[in-house]
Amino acid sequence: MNKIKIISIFGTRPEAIKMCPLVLELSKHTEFESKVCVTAQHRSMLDQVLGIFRINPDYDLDIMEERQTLSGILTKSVLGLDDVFEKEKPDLVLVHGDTSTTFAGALSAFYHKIPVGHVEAGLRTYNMYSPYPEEINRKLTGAIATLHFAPTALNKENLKRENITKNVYVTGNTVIDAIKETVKDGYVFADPALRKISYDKERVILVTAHRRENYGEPLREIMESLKEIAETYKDVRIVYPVHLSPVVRETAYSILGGVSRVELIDPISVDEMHNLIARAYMVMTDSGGLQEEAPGLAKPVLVLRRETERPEAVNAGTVKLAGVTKQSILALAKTLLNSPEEYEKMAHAVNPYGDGHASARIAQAILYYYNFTKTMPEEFNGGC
C-alpha cells in the first residue's frame, strides 16, 4: 500500500462542521488519498459549511427532498454509496457521529467489506428514543466500525461497556478545531439582524431547538419559556435561527412571531454561528454540537432536553440540563440572568471537549493503524 485511500462521508451541517477540519488535515499528509462524498441530507445548510472551509466534494448524492423520511434518507444513501464504493474501492471510510447519513455510510461500507472509522464515537444516553434516531444510529455504527475516535475518556468507557476495546483512540472533538478557524476578532456579520444588535448593551441569548423528540408539546413549552424571558428582561435579546423543518417553523413563528426583542432568523452559516456564540451571553439549545462549541467559547449552556449524551460538560459545570417544561427551563434561565456569581461559575468552567488538535490525532491514529508509523497518537486528556 503506497497510499491510504480514504472517503469521508457526511450529509448534514453539524457533520460538516466537524468533518471539514479533518478533511483539511488529511489533505496535509502525502500518505493519504483523501476524497469526500456528501449525501446532502441537508442541502443548503451543508453547502454553507462546505463554502466556509472551501471544500468541494468529489461525490454529491444530492438526496434531500421535501418532508423526507428517515427510511428514505437511509435507502437513498446506501444505494448511492454503492456506486461510489464500486468505483473508488477505498481502504477506509470515515463517518461522523449519529445521523442517518452516518449509519448509511457505515452500513454500505460493511456491505462492501470496507473498514469504517467512526469520528465522535462512544456518545450515549442509553435511551433509544432520545435523541431519536441518533442514539441507535451511533450504536449501530459503533458495532460496524473498525476504528473508533472517541472525543473523551468517558466516551471510551462507554464503548468498553459494549465490549468495544480495540482501536479506540481518545482524540478530543474536531468541533474545537473548527472554532479555531471560524471565530475572528472584528468579525462583521452578514445577516442584517445580527449586525444591528448592540452586543455591548444587550445580553444576547442564542437559541436553537429542532430535535424530533421535542416536536409537539415540548417544543411549545420551550417557545413559551422564551417568550416569557423576552417579556421579563428588557436588556435581553433572543436570537433564534429557526430550523427549516416545517414543524419547527410553524411552532416558533406562531408563539414567538412579533414578540419584542426576539429575532427569528433563517439558519446561519457556521462562521456566523460561531461568532454569534462568542458574543452571546448564553446559549439555550437542544442541539448536540452547541453543547461542545459554546463551552469552547466560555458560554454557559442550558440544554433543552431531558438527557444528554454529552455529560462531560454537565460534570464540568459548563452545561445544565433544563428539561423541556416551561417551569424547569425558566428556573435555570432566570438563575443565570439574575445571579452574576452563578453565571461566572458556568462561564469559566473548564471545557472538557478538546484542545484544537483532534484532527491531527485522528490522522496519526490512521497512520498507526495502517503501519505507516510506529507512533500512537497521544490521547486527549481533558475528558471526564
Contents of the next structure:
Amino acid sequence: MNKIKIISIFGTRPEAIKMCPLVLELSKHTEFESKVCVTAQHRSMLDQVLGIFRINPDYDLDIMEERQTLSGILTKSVLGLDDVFEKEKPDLVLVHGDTSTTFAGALSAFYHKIPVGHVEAGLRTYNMYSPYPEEINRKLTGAIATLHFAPTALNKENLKRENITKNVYVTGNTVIDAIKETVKDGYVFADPALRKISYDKERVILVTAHRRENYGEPLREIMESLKEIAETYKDVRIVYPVHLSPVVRETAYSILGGVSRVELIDPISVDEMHNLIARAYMVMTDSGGLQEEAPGLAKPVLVLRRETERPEAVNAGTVKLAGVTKQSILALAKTLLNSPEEYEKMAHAVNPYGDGHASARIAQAILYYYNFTKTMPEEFNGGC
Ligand code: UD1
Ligand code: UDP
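Can you switch from the form predicted on its own and show the form predicted together with uridine-5'-diphosphate (UDP) instead?
Once more the chain from above appears, this time first in line as the rest of the complex follows.
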C-alpha cells in the first residue's frame, strides 16, 4: 500500500507546542510520509518551540508582521499554502485548534479538495466574539474537517450538537503528551530571572495574558489587579512572561513596569514554562493552554476571562473564572492568598485533558481511517 502523505500546518506558539508531539509520533510510523509547513504567524515564539522539539519545517511561509491584522494573516497563509498543496498533493492536512493559521490551513486544503484532520476539535463557548476570532475559526474548521480529534468527551458532545458525528475520536489533548516530557524534579532554570527566585520562601503567581477580546479596558483592569496584589502581599512574586504583541506589551509595561515583586520577562521556552507552573503557587491567565497544563500539576488557576471553552477543570474545582474587572479578579485572588482552606480546595491534581497518549491515538485513528488497521484507538476517558 502507498504511504499516507500528511502535511501538518501550524503557525503560532500554542499550535506548535501541541502539534510537535504529534509530528514526532507520526515520524515513528512507516505508513506515513510526514511533512511540516509553518505559516510563522508567530516568528520568535514559534521558533522557540521548534528548537525545543528539534523540528525543522519543510515549508516556512514566514508571514508574520508587526501588529498584523486577521485578514492579513488569513490571506497571506491561504496564498502561501496554495503553492505547498499544489506541489505536495498530500492525502491529509492536519491543523490544530482555532487560530487564523488553523482556519487558513483548513480553507486552503478544502480549496484543493484535500481532507482535513482537526486536532483539538470541538471546543466551544457559543459566543462568537469571545474568544475572538477563535470561536468562529474552530467552528468553520470543524465544518470543513473530515477527521475530528476531540480532546475530551465533552468536546465530542459539542460536535454532536452541530451534527458532526462521523470520524470523531476522543484522544486527550496533545499538550499533556508534551508536559509529561518537560517537567522534571530538580530542573534548573536557564532564565536568570527564574533561577534567582526562592520558590520555597515566596509565593509565585504565574501570569500570562494576550487575548484580542481583552485588548483595551479588560487588559488594563487585569494589570491594575496584579499591581494591587503585588503591593498588598509582601511574600508574593508575580512572574509574567509578556507576550510579544505590542498591544499587550504597551499595557503591561505601562502599568506594571518598575512595580516591586513583579517580574516582567520575555516569553520563556515551553520547558521553562512547564517547570515554572510546577513550582508556582497559582496561575492567573487568559491562555487556553495554561488552563489545561496547570490542573495536572495541582495548581489553582484563575481565568482572566468571562467564559471558557475548557469547563472540565472548572467542574473539577481547580480552575475558576475570575472575569476581567479589577474587582472580580481581586476578590478571587485574595481568597486564594488569604485562606489556606480555600487554596487547598483548589490545589489538587486532576487530568481531565489527557493522559499523555493523545498523539498515539491520533496516529492510530488516521491509520484506522485509511484502512491500515482494523482497530480504532481506545478513547481517552478523562479523569486521572
Ligand atoms: C494568536 C492567535 C490566538 C492564540 C495566540 C497564542 C489568532 C487570530 N490568534 O494571537 O488564538 O491564542 O496566537 O499566543 O490566530 N508577535 C511577535 N513575535 C512573535 C509573535 C507575535 O512580534 O513571535 C507580535 C507581532 O507584532 C504580531 C502580534 O504579536 O503582529 C500579534 O500576533 P497574532 O498572531 O496576530 O496574535 P496573537 O495575539 O499572538
Ligand atoms: N507558553 C510558553 N512560554 C510563555 C508563555 C506560554 O511556553 O512565555 C506556553 C504555555 O505553557 C502553553 C502555551 O504557551 O503551552 C499557551 O500559549 P498561549 O497562551 O500563547 O496561547 P493559547 O493557549 O491561549 O492559545
